[in-house]
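In C-alpha cells, one chain follows: the form predicted alone.
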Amino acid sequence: MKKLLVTGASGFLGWNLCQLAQQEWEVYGTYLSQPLAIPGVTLLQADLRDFQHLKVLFQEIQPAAVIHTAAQSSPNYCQTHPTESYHINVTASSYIAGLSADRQIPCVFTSTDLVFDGRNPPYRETDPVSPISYYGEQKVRAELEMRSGHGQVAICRMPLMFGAAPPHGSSFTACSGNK
C-alpha cells in the first residue's frame, strides 16, 4: 500500500482527512504540540519549521503524496504573532513543496478563501487575491513559494468547514455528535 504523510493531524481538516485516506493508503501524520491516537494511522510528532527534521521524516517514510494541512489557522492569532506564524504558514509550506518536489511525488496544499477580501464572490481560481489579514497573506506567500518549489503542487482553497472535531479540536462549526 503507498504511503501517504498528512501534515497537521490534530487539526480539523488533518484529522478527518488521516480517517478518510486510510482506506486506499498507509497513512503517516504529524501533530506539533497536541498528541493523538487514530486508529489505523501512523502518528509523529514533528516540527515542520525545522528543515533538517522534516527532511528525515521524508527520508524514514518515503511516502507517495503529501497533503499539508498544517498552519496556524487562527486569524487573530496570526495578526498578533506574525513572525512565529509566518514560520509554519509560509517557511514550513515552502519546505514540504521543495522535499516533494525532490521526490517527484505530488502535494496537496490547503490554502484558504480569506486570500480574498469577501467583496466580490464567489471567486474563480484565476481571480487576483486581495486579503485583509496576515493570514490571508502568509496563505498568499505560501501559495507562491509552493507552486514556485514544486510543479505537481495542487492548491485547495478551503472555504469554512463543519464536521466532526478531532479531540483537541475546537470550532463553533464543529459537530460533536450530540445532540
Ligand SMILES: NC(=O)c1ccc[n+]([C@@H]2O[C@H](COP(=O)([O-])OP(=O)(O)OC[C@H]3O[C@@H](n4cnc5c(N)ncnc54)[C@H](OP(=O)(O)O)[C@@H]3O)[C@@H](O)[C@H]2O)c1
Contents of the next structure:
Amino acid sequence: MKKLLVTGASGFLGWNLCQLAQQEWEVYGTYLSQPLAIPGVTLLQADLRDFQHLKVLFQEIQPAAVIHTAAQSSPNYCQTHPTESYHINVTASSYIAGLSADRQIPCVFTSTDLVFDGRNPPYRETDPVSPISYYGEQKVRAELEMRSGHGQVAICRMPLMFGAAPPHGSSFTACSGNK
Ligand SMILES: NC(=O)c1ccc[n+]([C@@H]2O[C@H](COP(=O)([O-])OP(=O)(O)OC[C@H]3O[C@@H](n4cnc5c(N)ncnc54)[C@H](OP(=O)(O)O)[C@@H]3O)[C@@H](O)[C@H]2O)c1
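Now show me the form predicted in complex with this ligand, since the one above was the form predicted alone.
Full assembly next; the chain just shown is listed first.
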C-alpha cells in the first residue's frame, strides 16, 4: 500500500480521515499535544512549525501523498493570537507544500470558506477572496504560498463541519473547548 501522511490526526477532520484512509493506504498521522491511538494508523508526535523536524518526518515516512489538516482552527483564538497562529496556519503550511514539491507528491490543504466575507454567497472558486478575520487572512496567505511553490496542491475550502469527534476533542454538534 502507498503511504499517506495526514497532519492533525488528533483533530476533528484528521481523525476521521485517518480512519477512512487506512482502508486503502498505509497511514501516518501526526499530533501535537493530544496523543492518541487509531487502529491501523501509525501516530507520530510532531510540531509542524519546526522545519527540520518536518524534513526528517518526510525522509523517514517517504509519503506518496499528504493531507494537511493541522491548524490553529479557532478563528477567535487566531484573532487574539495572530502571530502565534500564523506560524502553524501559514509558515508550517508553506513548509509542507515545499517538502511535497521536492518529492513531487500531491498535497491536499484544508482551507476555509472564511476566505470570503459572506456578503455575496454562493461563492465560486474564482471569486476574489475577502477575509474579515486574521484566521481567514492566514488561510488566504497559506493558499497563495502553497500554490506558488507547488503545482500539485489541492485546496479544499471547508465549511463548518460537524460529526463524530475524537475522544478528547469537539465538533460543532458537541461543542467544547475554544471553538
Ligand atoms: N472544523 C471546522 O468546522 C472547519 C471549517 C473550515 C475549515 N477547517 C479547517 O480544516 C482543518 C481541520 O480542522 P479541525 O476542526 O479538524 O481542526 P482541530 O480539530 O482544531 O485540530 C487541529 C489539529 O492541528 C494540530 N496542531 C495544531 N497546532 C499544531 C502544530 N504546531 N504542530 C502540529 N500539529 C498541530 C492539533 O494537534 P493537537 O490537538 O494534538 O495539539 C490537531 O490535530 C483545519 O485546517 C481548519 O482550519 C475546519
